[in-house]
Amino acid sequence: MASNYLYIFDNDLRTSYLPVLSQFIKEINDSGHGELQCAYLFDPEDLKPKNFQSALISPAKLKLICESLKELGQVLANKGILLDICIGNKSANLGNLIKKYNVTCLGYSSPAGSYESELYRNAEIEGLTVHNDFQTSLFDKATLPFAINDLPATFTRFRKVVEALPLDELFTHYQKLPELSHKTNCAMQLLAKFEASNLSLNKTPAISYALDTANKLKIEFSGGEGLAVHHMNNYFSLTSPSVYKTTRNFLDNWTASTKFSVALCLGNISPKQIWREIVKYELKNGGNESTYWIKFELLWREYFHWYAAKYNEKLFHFSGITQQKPLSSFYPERFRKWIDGATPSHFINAIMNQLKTTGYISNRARQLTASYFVNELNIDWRYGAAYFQSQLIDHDVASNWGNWQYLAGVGCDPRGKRKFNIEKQQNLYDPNMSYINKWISSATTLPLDSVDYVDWPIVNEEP
């Protein structure tokens, strides 16, 4: 009997380095027979405020997501293979289209998210054969030196374990998507059949009006495997690569950094294609302790998603991966004080602005809102998350979760909270108050809180 074949895209919205759904294609060449179903599942309710009052998605992100698919869509279809795009529900849709296709064997690429991985389960209880891996981090199960339960208790001990890996050899190796030999659908047919998926996936209210709000923003991103990897091969053209760890930390600079984080989150390209630029401009120009460090923070990457694996919903848990509950609490005005950028810090209220302005801000400013958050508001670091997560166009479950638990000391860090001198920050990043000027409107500053701990009002006397 043959095989129907189902795969999700998720956050690996591209046509290359994709080991499960290249299997899929092999097993149906090999056999000549066997139809081979995509899909792309997408609730609107992800919009909505959920969990510590913040959406799952951002606006912004979603018009990326929305990019990413038109071009998806239309590169399968000249491949012989249709992606249809299902709105609703996940779990629904998936059971739906498992019954419509007669599927009998699912792929899917690994999630790092409990709530990800929890869509799955009832599938692999349907006796169907399940095909996944991690296929949007450097490793996968095959190649990581130890077991998900076994990884280093730090980034450090796990670099150092890594790095005694001939990385340069493991992931210099292109994989491109295989050719169905046998097509059953002309392009034109499966063309025409996705753009009607994606005329409905923007005709939905909810999308429509994120989408018109992602509009309004000033979103310098793009999404779409093509202008990744021409973003990609373009930043290694220039000298970028060789002075990086010396601008990595500018505020706001498109060269400063690579700008690689937002084609990751999508999956519109692999880290093992970023690494395979990298040894190749190495090998052109010559390595040097910048070229190292792009390498260095994909590892860093890559730890956070192995450790979401490891440690599940733990990531998402007050206390983190410790058993010892953080000294804060949930301060509602304080926390409306940071979303809109008004708190005593100019330097913060800049940062935030940017935030919601263009749902993008550097490394360096997310470390030092954070900081903020966690050390001077005394925040459940959880809300700070979650409001990360509903804001940035490049948002990563494992990388933002991790990140803030590390920064919260619930994390893996072994010298517990990091707390940044954030006055001392703004002299080193932002002496001439340029970064301020530009993400804010007025430098009036307010007080922290209105009332004290028992309600009163808060009065400030004239002297």
Ligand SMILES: Cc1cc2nc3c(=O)[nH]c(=O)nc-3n(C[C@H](O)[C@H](O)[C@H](O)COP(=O)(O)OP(=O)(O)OC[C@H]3O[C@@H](n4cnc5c(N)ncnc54)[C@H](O)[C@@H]3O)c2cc1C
Second form
Amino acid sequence: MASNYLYIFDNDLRTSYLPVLSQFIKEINDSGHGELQCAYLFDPEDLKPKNFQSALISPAKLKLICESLKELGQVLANKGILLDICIGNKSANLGNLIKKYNVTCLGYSSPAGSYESELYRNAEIEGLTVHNDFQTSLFDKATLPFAINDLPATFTRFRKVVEALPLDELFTHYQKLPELSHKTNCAMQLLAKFEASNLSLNKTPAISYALDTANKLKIEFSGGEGLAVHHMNNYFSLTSPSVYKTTRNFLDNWTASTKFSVALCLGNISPKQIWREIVKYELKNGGNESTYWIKFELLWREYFHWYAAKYNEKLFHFSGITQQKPLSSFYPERFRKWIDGATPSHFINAIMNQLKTTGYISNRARQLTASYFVNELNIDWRYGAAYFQSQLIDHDVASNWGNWQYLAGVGCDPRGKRKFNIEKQQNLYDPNMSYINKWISSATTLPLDSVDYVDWPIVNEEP
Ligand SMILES: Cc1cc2nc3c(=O)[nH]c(=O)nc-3n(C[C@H](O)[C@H](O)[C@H](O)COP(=O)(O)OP(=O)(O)OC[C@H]3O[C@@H](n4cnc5c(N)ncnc54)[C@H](O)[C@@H]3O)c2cc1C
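Alongside the form predicted alone that was just displayed, please also present the structure of the form predicted in complex with this ligand.
Entire complex below, previous chain first.
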């Protein structure tokens, strides 16, 4: 009996470095028969505020997803493969697709987050042959040197284990998607079907509203595999990788850091592709501490990926992966002032304004505003993480929630809570206040609280 294959795209919106989809094509080519469909599932409910008062996805990230899908659908149609975009409840849509295409083999990239994995736990996929693997990380099932539950307790221990392996060899094999040897569908018809499903995406009111909102922002990134590869090649044609370690903490400078996080979270590129380019750059220009440090940061991303896969729901627990609840609470007024850039700190306000306006802030800016949230505002860290999730153009569940836990002292940091001295950091990274002046928030800077701890109004005693 011929097999009917269904591949679900998610945060792997590209056509190279996709072993699961490549395997499906190989099986069809080897057997000489079988049908292949691809789909992308999107639930507009994810645009509405949910847990901790925040949405699961930002309008800015949605815009980049739409751009990525547009390119992907066209490239796949030319390869004889349909990309069907399904809007609505993901579990129901997956069930419908399985019936519609009489699917016998289901494939997808294994998600690290527990919410994302739920889809495949809930969907009625019994009786199907399921093929999945980790396609958004450096390691996959076959190369990961330990069982997920044996992930080392700290990043340093993890790094030492993996750096003992021949990483440059492991991650540098180029993986191109094979061509279907017998194309049963005409590219033009597939393109027309894809365009129709893409149109329904844009016509969904919640989605078009979010896209309108995104168009009003100052987004410096675009989605799509082609542009992502172009950006990566361009970065490695500069001298920036050789000074990365000395510039990566700058607050607002395009080439100071790689800006790969956006393409990585959409899956427009695989971290393996980046690793491969670093190795090529090192061979050509010589490696140094900075080129090593890009790999070092990719290993942080990798660590948080497996950390999310290991700890599942604990990624969102108040006490994180520790047994101890932090001594913080939820203060709605402080939370609102942090979001609006109306705290007593101009520096923090500027960061929050940049985040709201562009969907992107540097790593140091993320650390500072998260530290302020946890240490000065004393708010439950999960509200901060959820707000980042609803705004960041590069939101990645493992990196975001893992970093927040780390800063809040409930994650993988053996040293406990991290507190940055905001004034000192401002003097270090914005001594002439150019960043503050650029991103200064229009909101009025206000005292943190308008009532005291017994709910009495705090009177401003100044004349
Ligand atoms: C509170 C907080 C929340 C964060 N949320 C996210 C998020 O949602 N998505 C996300 O991709 N990164 C997140 N990060 C990590 C980091 O800030 C961003 O990856 C980085 O700023 C993106 O810019 P870049 O690509 O130029 O990074 P570069 O400095 O050029 O780093 C290269 C790559 O290494 C990885 N990387 C760098 N730093 C980290 C880190 N601390 N943790 C994990 N991976 C890292 C990223 O994939 C990045 O693209 C967060 C950090 C903090 C402190």
